[in-house]
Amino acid sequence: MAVRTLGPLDESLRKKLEKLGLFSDFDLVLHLPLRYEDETRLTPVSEAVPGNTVQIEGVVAEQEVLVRPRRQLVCRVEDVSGSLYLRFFSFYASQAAAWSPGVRVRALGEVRTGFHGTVEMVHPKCRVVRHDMGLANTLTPVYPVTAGLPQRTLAKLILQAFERLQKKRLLQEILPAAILSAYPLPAFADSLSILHCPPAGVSIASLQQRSHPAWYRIKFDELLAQQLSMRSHYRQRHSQRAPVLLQQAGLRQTLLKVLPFGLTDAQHRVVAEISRDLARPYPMQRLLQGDVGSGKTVVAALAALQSIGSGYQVAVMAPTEILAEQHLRKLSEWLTPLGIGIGWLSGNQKKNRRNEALEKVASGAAMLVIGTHALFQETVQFRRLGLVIIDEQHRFGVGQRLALRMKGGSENVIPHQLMMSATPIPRTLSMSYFADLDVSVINQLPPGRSPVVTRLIDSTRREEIITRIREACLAGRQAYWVCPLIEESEVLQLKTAVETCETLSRIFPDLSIALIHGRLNSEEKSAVMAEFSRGQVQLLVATTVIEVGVDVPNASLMVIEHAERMGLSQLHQLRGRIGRGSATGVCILMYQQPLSEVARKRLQIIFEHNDGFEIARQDLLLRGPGEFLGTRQSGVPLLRFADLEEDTALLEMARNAAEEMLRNYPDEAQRHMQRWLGRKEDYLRA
């Protein structure tokens, strides 16, 4: 039911209800309050204690308007148990008429200790008290509001909203009884009545605090429909065809030969669940977590094989070119001895070059594929495509994954999917908004790999950095030193990297330093991170561009300025670029004072945890899932009233609920989501 049903609403109204959100009398009932005030009691003034928000009546004693420090009305309230000053800072004539010395008023708003210990209320509600003017019965709620919406408006509309269904009975209970008694909830209709109209008595603090039994029946309801919708999904998924691709031992004996290095348990156990996955004859799913350094990517080879072996192409997308690059250069040194084509596309060949590796692709001489975006753009045709590898899959949107899987070629077919993140997903996160996906984690760092030491140094300790960089490059080994990101401006961002460049090359002319940054083109950033790699550069400058894909076992030491600007996941990135080699990793974290506090407490996570999973979850603990998540909230259905940390038995209640549901009341599953999510949940899933 579109806003425009709800009744006779002018246009302005109706514009700000959509600011809102509000397209619906469903829209409406669910827009609970942020708080609640207390008018169905008063307090005795000498009752009114600092920190408290009450509500008083009294008369008021005496009335002053003050033009210093800045202008403001002043009355003095007093009843028979003593008196305390309102403040008003913002006010208006007729308001300071109406509370005149004699009037009795009521007022309501936080006690504080004001001037010379006196006891005040700054910008109190405040009302003229009638003859008949009794106490509230129920708590008055607080909404989100925008502007040129008064409140008592809004809470009007939304008594009128949950009126009209109540009788259309479109607030009737829609799950099923062995649902309702195996989890004690209340009904609810009555929790949206309780959080709307709190009667006199409910604690405010358990309806502020979202532990109310009304509270935990909307949230388990918003977290049912979420878990429906995923597994609805995934279970979908099943009903799609996918090509077969059989384990091909032989070219899989040969590769592991041939490497330098032997596979961790945790390895072994990811690429036995990747390839019963793929063996499948429906399309893969399945999210790769590992933290860095953990050896994705010879999973990732050890998939692509499984593919090629079986006749399908394999394209593997990254999000920048140097992490594409690194690909190219490992996955070609593996598999090229193997007699496997390979394929490269990026956004800046040139195009005689490109052509000729469209070609490729086109005919299947190029079994695997590497790239960028380029990769899904309309012009790239496979031959026949049995496997899409995604790095960094969060950094991509659901509609370029989605192009690349559509591009199966003629067999009517969608090709597996293995996404490969170092941003560790914590449980709760994948409870609930990976719930659509099958999960791999490789929960075990190579032998020989040490934690790398983090320190925090002050920037006014610049010297002290200065003299560590000279002793590890005298010393034979090699360094990062990344610029801060600058978000305003990729511009600035340029200008600070090249200016620290031409810094350092004249406070260490003996040492061979060079510049790496976004604008730089593919040949460019290509040289430059050779020459590194070959240890020709000793100290390599940097914006954030080596942030992923950057894999130099001699370098040991990484300096990043003005720490405090990066999120937690950057800078866990940043660092796990160091410490790959036989020498221990030190990673120096320089800010620059005043931190704020979000700043500080992020420093102080990464100072005291190298485990990814463990900074992912304080992560989401400072961000929130809807920033954790970032690009892949599109088609998501975000919550709005659980809390992941907080309501992690919910989840598992809804989850477990959802299976039951899908399985045993396919009907009531389908009008669960509808009333929660309408048409979101038949959104295409990437």
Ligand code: ADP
Second form
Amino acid sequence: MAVRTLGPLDESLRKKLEKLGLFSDFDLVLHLPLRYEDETRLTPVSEAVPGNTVQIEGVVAEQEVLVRPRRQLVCRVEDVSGSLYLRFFSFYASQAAAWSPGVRVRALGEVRTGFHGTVEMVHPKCRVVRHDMGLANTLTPVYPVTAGLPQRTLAKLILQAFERLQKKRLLQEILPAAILSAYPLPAFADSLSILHCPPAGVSIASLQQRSHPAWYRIKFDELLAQQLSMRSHYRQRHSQRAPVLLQQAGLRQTLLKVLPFGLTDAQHRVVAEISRDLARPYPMQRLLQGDVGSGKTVVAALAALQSIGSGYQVAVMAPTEILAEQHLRKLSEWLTPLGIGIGWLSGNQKKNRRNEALEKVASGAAMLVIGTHALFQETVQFRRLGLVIIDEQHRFGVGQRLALRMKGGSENVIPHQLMMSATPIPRTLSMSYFADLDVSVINQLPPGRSPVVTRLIDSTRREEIITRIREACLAGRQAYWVCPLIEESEVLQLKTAVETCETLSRIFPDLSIALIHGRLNSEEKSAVMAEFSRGQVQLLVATTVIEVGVDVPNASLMVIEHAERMGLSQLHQLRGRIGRGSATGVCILMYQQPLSEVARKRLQIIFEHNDGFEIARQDLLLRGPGEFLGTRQSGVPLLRFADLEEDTALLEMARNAAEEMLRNYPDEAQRHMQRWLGRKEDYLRA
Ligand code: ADP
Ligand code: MG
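Output the form predicted together with adenosine-5'-diphosphate next; the form predicted alone has already been displayed.
The complete assembly is shown below, putting the previous chain first.
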């Protein structure tokens, strides 16, 4: 579709437009006003209420240039109803000359109460009235602009682009009438026209708050394009082939019998959802969400059994060495007794160990393969891979996940994929950016967990914290001390951690203290973790390497230094390491004043909420979807117009409409995606 035809423009103008992200006529017509000015009517001066933005007209009665306290031009303007002051702090001599007493001017600006209780406008838009100057017919749009690009120029370019597209019939209605009438929405071109040139009388508030039907149409179209794209990928997957993995009741029963606990209802439910998907001939792509400690590992183990029982290998991938090892330990404990061969692949493995492991993977002797990103290197060949399980999926880039998905082995099938995440994704986000996945949620914690108690303590009150640690350890419990995150320098971070450990060792000569950080090699790390697990280490000083997945039930106290530097999901993850046993967990967040506004807000949220979903929702509000999604979705165009928090109802509508269009109006669906996504569509395939 030839919409990329900005008319002939001079080079500097084109550059300015590009700076605003405007490359085509279509970009221009979707460059929507930030706000509007009402130049369609005049307000009598006596009715100019402070706080409102109005246009007045009157005769300059007095004019003065003051020098104190600042140089300024002040004009008193009168109409039949009264008078007010116009105040300008920067002005040209020509303007002072033009707005001299006796001259009729028109001024538009926000009314406020001046210093001596007078009514005034500061820096209004002000013009001399000529005899033929009528009032505007439409509201005046105010666009986002860039330096050197005047509003009027941009408005004209937008109008020209609109007319060009109209003439080429490129703004024609695409949506089928049935859809339009089901969700009463104004036509696309009409909506654009209203937003750029609202007729006099349209409520400015409804335009600026984006609650006017014309805005709904634009937001709906945007959401619809996103849904169409995500859902059509979802459907395309159904035409790919995956191994049919049938549930082996015997194996499952054996595992359930050796587990020291029974599954929660929520675990039962998600296990059933996954099990059903695995038995289908097309690849599953399911996101398993569950708060920290909700018991995702055992769900993964049951899914793995279904694949292994059907003769297909399973790869379990974790983002860190510590976490991968923990899976290795737990899954070996559960699955080795069932006679299942387990392989281990990590980045800094000795060459011969690695070759041994690779061979077991290739021959199928290892039916379960656990590891870090080392799992998706070229040299790793599976015999028959049926299922890929990715823990803490948000830590991996799209590309890395794709690489693993391709490794189906000799058969021409695509393995099923289960992604697990402890960073809960708010519902609106999963409905939009994750609409190409199926989602299972474990919305329940195993019984007997009491919520972690969170304390906020100013770092000047270190003494109190020291006392608490001593008490906890003397009572036979264990504690974490999390060292500050120093983003600028890993070296500095390490140095701080070492020093902290030394200081704490001096303070607690009677406690057994160990240090763990990212620079230790994997053997050293696992040795430290094993000692902590066995209770030989009482206080574990750590950098944020323990953030994800570590599970030591007897550790019930955690101190986090400089908590104000950490993100919400990081704090929630860290806090999730404690309160896993019978003793009530206590998490002490040490912070240092002064706090930035955002840091204060974050600490308040983490203090007030324990539920990961609520924290994620607040985090989304605080940061917006772009930041929240981080690297996972890089390349996916973010929504420009719709706001997931405000427009939930529109999102639901768009989702239903997308399903209906893919089913009944495939051509229109294609054209709609083309209009909105154009070349960007490729990224979405990732
Ligand atoms: P996460 O979802 O954070 O990965 P884990 O799978 O590590 O959580 O489980 C946390 C802890 O809870 C583990 O010690 C695990 O063995 C235990 N657990 C899991 N499910 C249950 C259950 N239904 N009842 C009791 N304990 C459970
Ligand atoms: Mg986990």
